[in-house]
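As structure tokens, one chain now follows by itself in the form predicted on its own.
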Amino acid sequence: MKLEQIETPAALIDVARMQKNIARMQACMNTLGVAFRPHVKTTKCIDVVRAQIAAGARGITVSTLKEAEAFFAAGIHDILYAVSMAPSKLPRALALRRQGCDLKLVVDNPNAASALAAFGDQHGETFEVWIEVDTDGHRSGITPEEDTLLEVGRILHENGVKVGGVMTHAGSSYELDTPAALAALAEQERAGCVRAAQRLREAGIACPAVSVGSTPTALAAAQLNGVTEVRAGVYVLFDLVMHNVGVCALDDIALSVLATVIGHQADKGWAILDAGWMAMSRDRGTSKQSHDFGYGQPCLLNGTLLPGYVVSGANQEHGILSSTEAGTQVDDIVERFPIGMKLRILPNHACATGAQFPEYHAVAPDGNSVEWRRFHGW
């Protein structure tokens, strides 16, 4: 199917860009001498993940048990569920394990560790559990020097639970925008996670895996001594937030939303699109960065950027395209963007925008596309 034939709004993946992004990250990990476990929450798409595995990825990271179930059903066994385990979800995790899934769970507090150990004992299951480490104060985890780290490790170890490793995520990297700052945070992330593993090992608790990662720190790391694997997700498609962070160019962004011009407000200098926040998502991550892209950066159908224009506003099903340059004649918007014209809009946050659609249209270099399904739910 050609782009002109696709109903709008629709999510497009530029396959050539995607493959280039996959190759870049895998080459970086190979050079650093670590395994790569991509975070599949960005796309939730088996076609994309097969491309990542074909390039050399070992296992996957998920953020929901629905993802774990769907990807296991598709033939992927080595899965890290990288969200602290809620006791109420343990029966689903048990079901996956008993079907043959090498599912690894995560905890970051003594109560969750105790509940998991008790559940495993009750059902005769030896779970593999990784401990989440906080290396930048961004979200969850136990800091490397906290007593709680060893407390959680002992609860698991002494109750027959396999402590498979430690993992961390330097989410604060999204707030940075210089190579030096990113490199410094990558080293902080590495050192903190390696230190946590060292403390557990010194306490007699095996800790084979040391897992770190975010797209910015993965691409900025100078060395990863002591790390066994890296996780990253958004790199496969990239987005405007990552462009502002400084880890990709605009023409590296593989995800866009296909939209149609459906009207004008000429006196305001607006072209109205059929892609509002239900298509682009409400994510306004670039509003806090050096360059605010509104709800997205418009491009021509062939991917050529339209500098000086932005999707400046969005209602549920209406997007507002306007000029960012002072002195633009209001009539220019009508002439440049006629009714029925189709555009591609680069998103702020690939994970959030992708989540608005049940499928992607994977666009080949010749302009033809095929449909790739994506998973929904928790």
Given for the second form:
2 protein chains.
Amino acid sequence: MKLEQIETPAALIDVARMQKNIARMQACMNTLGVAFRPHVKTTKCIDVVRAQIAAGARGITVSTLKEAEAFFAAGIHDILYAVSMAPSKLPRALALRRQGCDLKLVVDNPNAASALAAFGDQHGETFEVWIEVDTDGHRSGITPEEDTLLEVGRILHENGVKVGGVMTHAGSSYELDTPAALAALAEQERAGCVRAAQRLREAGIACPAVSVGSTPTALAAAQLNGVTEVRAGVYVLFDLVMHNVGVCALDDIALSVLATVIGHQADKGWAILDAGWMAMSRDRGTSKQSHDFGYGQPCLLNGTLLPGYVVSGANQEHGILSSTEAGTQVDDIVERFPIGMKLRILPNHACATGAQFPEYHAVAPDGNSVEWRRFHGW
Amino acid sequence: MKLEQIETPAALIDVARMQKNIARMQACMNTLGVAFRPHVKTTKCIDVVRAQIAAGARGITVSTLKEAEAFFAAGIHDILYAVSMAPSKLPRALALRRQGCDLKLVVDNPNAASALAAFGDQHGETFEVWIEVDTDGHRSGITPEEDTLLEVGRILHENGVKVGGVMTHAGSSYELDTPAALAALAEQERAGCVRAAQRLREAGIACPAVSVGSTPTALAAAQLNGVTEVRAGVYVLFDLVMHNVGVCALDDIALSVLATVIGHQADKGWAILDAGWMAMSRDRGTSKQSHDFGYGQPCLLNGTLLPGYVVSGANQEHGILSSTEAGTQVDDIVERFPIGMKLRILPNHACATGAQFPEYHAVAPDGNSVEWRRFHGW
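Same protein, different state: after the form predicted on its own, show the form predicted together with a further copy of the same chain.
Every component of the complex follows; first up is the chain already shown.
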């Protein structure tokens, strides 16, 4: 299907940009001498993940068991479920392991570790668990020097669970915006995770994998000594938040929302689009950053940026496009953006915007597109 | 399935609360002497809409043609597509009309009206169109005294399109929070829409329907003289934004997200939940209101509110539950919210949160639930 024929709103992936982003990250990992395990929560799309694996990725990271099931069904065996395991979800994880999935689980506390060990013992299953390490205080995990780290390691190790490694995610990198700060956080993430592995090993627990990552720290790391693999997700498409963090150019952003102009409020300088927050998502990640892009950055259908314009407001199925410059001749809006004109809107956050759509339209450089399904739910 | 058995995260509808909300709105409309046309964009769920129709609703409002197709396939014929018609979507609307759907379209500008009239003429189809009126300046529509109103009316009327009515949506009601302000806006919405109909009729254009509504104005209107029908959507479930607007109590909110405690950061006073922004949505509508509920208000599994706690932060699949009161003994968090505990989280915005899930679990007063499918996409 030609780009012009796609009904709006629609989520477009610029395949050339996506391939460039994949190649850039994989080259970076190859230089650093670590394996790369992409986080597939960004796209939940087998076509995208196949491109990541073709470029050299080894295994995947998932944020839900539904992702694990869907990608295992598509032939991917090496899967890290990177959210601390709820005891009630163990039967579903067991079912995947029994089908031959090399599913690795995560815990960060003694109670979850005990429940997991007891469940494994009860069902005769040797689970593999990676312990989550907190290296930046932004979410979950055990800090490297805590006693709890060894306590959890021992609960697992002494009760028939394989401690496969440690993993951390320096998600606070999204709040930074200078290369120096990102490099410093990447080193903090690396050092903390390596230190946690060292403590476990000194306690007699093997801990082969040392897994770190977020898109900004992965691209900013100067060296990753002691790390075995890196995880990152959003780099595959990038978005306006990542642009503000400083790790991509606007024309690296591979995801956009195709929208149509359906009305105007000329006296206010507004063009009304058929892409509101249901299409863009409610994510306003750039609102706290150096450059607030509203609900998105408009581009022409061919991808040319339209600086000076922004999607400044959104209802469920209505977006409001307006000028960012006071004193613009507001009547221009009707001539510049006539009824029926199609635009591409770059989103704040690729993970959130993609999730609003059942499919991507993967657009080749010649303007032809194919549909790539994605799934949602848990 | 019992509530305790539902995997988390999950979207729950408290059926008794939903039925109470439906009965309340329908009784209000009956008292005001107007028909009621619910906006189904909130739930996109045939089970919910059947309950609205059983209570007396006449026809439905949709925000996408996909909703129109899905509800027409489920046996509903009288459908208003309440977003200004993009010319490129006319073939899809025509297909629905040809199948017998009494689909009404909306325009608010001469170009869309001309395109629609030309397309109808070309295909021998008499479309019915309602003209969108702007009564509060918050989005799209033509203000009642504008020349454009009659221009659009004549383009339609003189070119074989039936002008079925006028419609308006005072969406700025979401920004108010006193009964007096809501009643005043309801009267402004009514008067403006009735005035637009009057001008069209004086110009010889029949304009039988006069359709107004938003949940807050629908519940605040003192009288609706000249109005034939009201539209509202979110009232069916309500949410924290509507609570802050002042049109529902917290225990009227029929939608919640079921979540499990999966970890803690005891020194920070955090419990980590398996419901992050993917489950709650990124909607933070209460952030600009009198009471900021973060990403949601926690309740016990039985629905009992937990005042003093809030979901204060969210990653994609992690929510952070914390106390709103400084000086709380933070270590309490581990004892009060143990690993594996299930909670219900009331959301900011029912339309946005529901859209994150492929299904609702409709929970009866006895704790038994059934699955109600919803759809997404366009």
